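Only one chain is shown below, in structure tokens, and it's the form predicted on its own.
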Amino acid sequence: MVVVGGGYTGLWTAYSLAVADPSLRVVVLEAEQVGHGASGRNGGWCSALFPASLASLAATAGRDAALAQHRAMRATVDEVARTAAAEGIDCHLAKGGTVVVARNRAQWTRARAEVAAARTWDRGEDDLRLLDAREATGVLRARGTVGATYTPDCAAIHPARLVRGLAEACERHGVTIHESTRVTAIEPGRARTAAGDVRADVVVRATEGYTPLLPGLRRAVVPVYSLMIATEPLPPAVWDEIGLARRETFSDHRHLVIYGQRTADDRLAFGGRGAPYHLGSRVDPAFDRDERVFAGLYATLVDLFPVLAGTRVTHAWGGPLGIARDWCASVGLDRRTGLAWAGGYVGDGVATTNLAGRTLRDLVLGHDTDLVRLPWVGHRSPAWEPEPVRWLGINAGLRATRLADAEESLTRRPSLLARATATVVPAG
């Protein structure tokens, strides 16, 4: 089989197949270097987050199937840790969970509603807890914290160390990886490159945010950019002011996504959405940097933690992630054509890609397991709208999200504008 894409999806798939059946010949084709895309640039959240809500999964597959997907995601966090340990991959993994603080009344309302909704799905405190102000600030001392939600189902990792270690593990198990080998088209039985065709019984598309560059897939997912900054290593006195003693990952309950972690070398790595979507689903290295977004991230970081005022930012970067039209990641194999795929993670791919790789293993080998019966298997998302409609809709949604957060920071009440955001770009 041939896997197109040398990120987490492609490498977990190749690894899982090679371990399960050493007789298989597995080749990975990567346009740049392994981990060049989101797998090497993400915020390092190995979490149980899945982009589609339990309610949306249940609407199409039923309550039991939706909960099975959630249980599989929770187990996958530990599976990544287990495999990293077994293969000697030092990815700086620390399973401290995720704390999401509420910093005004509107955010606190959403936090309480999230926990109340979790209880209707029989998700107990071992899954998601509501923290009061004292408990929340005992974990993360963000300014203005009135409470938080906490889940244990997340491990902070160093993303590039994980993807490079995984590539080395693949090669130890007999997988061949060809870097600097750009695939120009995927067809039944072959992957086309400028140097020639690679023929295989099964061709796996594992290209995520770069999928629109392939013929016929321009509207399959949209590449939306997420950008990050990292501070210089911070002294113990500063960390005493911030918290994150167990390297918990963190966010808050605003509408526009932010995310952060304390790295193993005591930096604060922090990112968020907000970069514009580019007309025609364009992907370009020039889009990896946006000084306006970097400045906004720094301002947000200082707003969260005033002790960081004047702290030096040593690294800034970004890249595209992939979003399906219905916000639902999917994995599947068309047995008639031999074409397989996985993706549409909406930025929640560090753990989900592992689940995808193990699921593709079972699909390819014909194993009837619980994994192949999960509701995301075989799911087909609708195509995105043609341009310029999707450019207008996505960027209008981003702008509405920013305005909703600004409104709530002033009024402290839930934003009416936020409801309009979901009608422009569906929320996950």
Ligand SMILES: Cc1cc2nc3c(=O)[nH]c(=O)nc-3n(C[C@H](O)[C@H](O)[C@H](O)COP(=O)(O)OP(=O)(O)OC[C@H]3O[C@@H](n4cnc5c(N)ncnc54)[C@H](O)[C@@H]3O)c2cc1C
The other form holds:
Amino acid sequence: MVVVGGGYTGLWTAYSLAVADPSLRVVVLEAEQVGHGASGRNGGWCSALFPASLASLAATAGRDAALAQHRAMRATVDEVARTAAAEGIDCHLAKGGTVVVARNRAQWTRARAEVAAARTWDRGEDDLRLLDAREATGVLRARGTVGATYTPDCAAIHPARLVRGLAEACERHGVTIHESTRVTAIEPGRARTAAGDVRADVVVRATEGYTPLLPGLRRAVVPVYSLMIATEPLPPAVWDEIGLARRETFSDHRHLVIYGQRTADDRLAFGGRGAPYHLGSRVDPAFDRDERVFAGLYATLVDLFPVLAGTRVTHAWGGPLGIARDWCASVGLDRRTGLAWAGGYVGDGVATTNLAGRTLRDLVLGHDTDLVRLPWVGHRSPAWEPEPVRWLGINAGLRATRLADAEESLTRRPSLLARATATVVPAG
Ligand SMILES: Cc1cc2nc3c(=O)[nH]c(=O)nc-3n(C[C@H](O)[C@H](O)[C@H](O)COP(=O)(O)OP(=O)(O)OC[C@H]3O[C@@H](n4cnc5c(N)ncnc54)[C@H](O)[C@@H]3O)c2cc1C
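Since we've got the form predicted on its own here, give me the form predicted together with this ligand too.
Shown next: the complete complex, the earlier chain at its head.
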């Protein structure tokens, strides 16, 4: 087995296979260091979120299959916690759930609609709950909160600690990891590198946002950048004003995705999308930093929590995530060629990669389990449009999303612009 990419996808796959069959020879090839990609620098929401909605999964695979995917995602949050504990990975995991506050009437309308829709899928109070203003501010005291949604299905983690701990666990179970080893092409039976070919029965592509850099895969996913900032450690008095006593992860119901967590050392780590997409699906370390986006994140943070005005930001970074054309993550193995893949998680890969790794294990070993019958298995997303249409569409979508939030904070009503563009460009 050769796995290309040493992020969560590659490492969970290698780990799951090595544990299930210690006689397998499993090799991971990583262009830089393990955790160099999104896995080492994400927002640390280990959540049950899946990028494709239940409705879109049901449209292609049926209601039961869609709900099976949702149940598998919920169970995966606990599976990550179980494995981390079993392997002694100290990734600062705290399962406090996620609170998403509504801060104007338009956001509150969306929050209530989301819970009402969840009930039509038989998702009960134990899965997603509506909180009134008093309950919501009991968890998170963001300015202007009128209510919130809450799910228990999320654990805050330290992303780099998880990926490094996982790499060590892989090596303890006999996996060989070669860092600084870039794969130049993936072909049936081999991964090509400048130093020579690695031959294997199965080659797993686990390169997510970097996938377009591989030959023949330019339009498979688009790399979209998400950027983050982290504050200095905040004193207890400030946390008394903010909340998050159980390290709940948090967001609000705006259109453009924002996300935050209280870290184990009491910083506030906060991120969002909105950085531009780069023509030709380019990926470059220079794109990890964008001072305009960092300033916007800080302004949003202070708007949420005025007590943070003047607080020092000690870290700022970013990285590429991968988006499939239909926003559906997928995992699969082509038995004829021995080529396997997993990815397209958008911003929901922390837990989903674990499900991918266990699913690839069952596919490779030929085990007929519930996991291999989930609707994302073998799903093929269409290719993205050629340039410059791709660039125009994605950046127009980002702009429309930002404008929709501005419109709602002015009018307090659900955005007409968001409704008009929803079918063209998914929010966030
Ligand atoms: C800033 C940010 C915040 C995020 N926040 C969250 C969050 O809170 N919750 C959540 O669920 N998801 C989040 N995500 C998404 C999540 O981090 C990813 O979905 C997940 O880490 C993907 O893991 P991966 O292993 O598939 O890809 P990656 O972690 O990107 O790993 C791919 C690896 O492949 C290597 N590679 C690429 N090309 C080659 C090659 N040719 N040869 C060898 N190696 C190669 C790369 O160096 C990299 O290490 C976030 C992403 C970002 C960028």
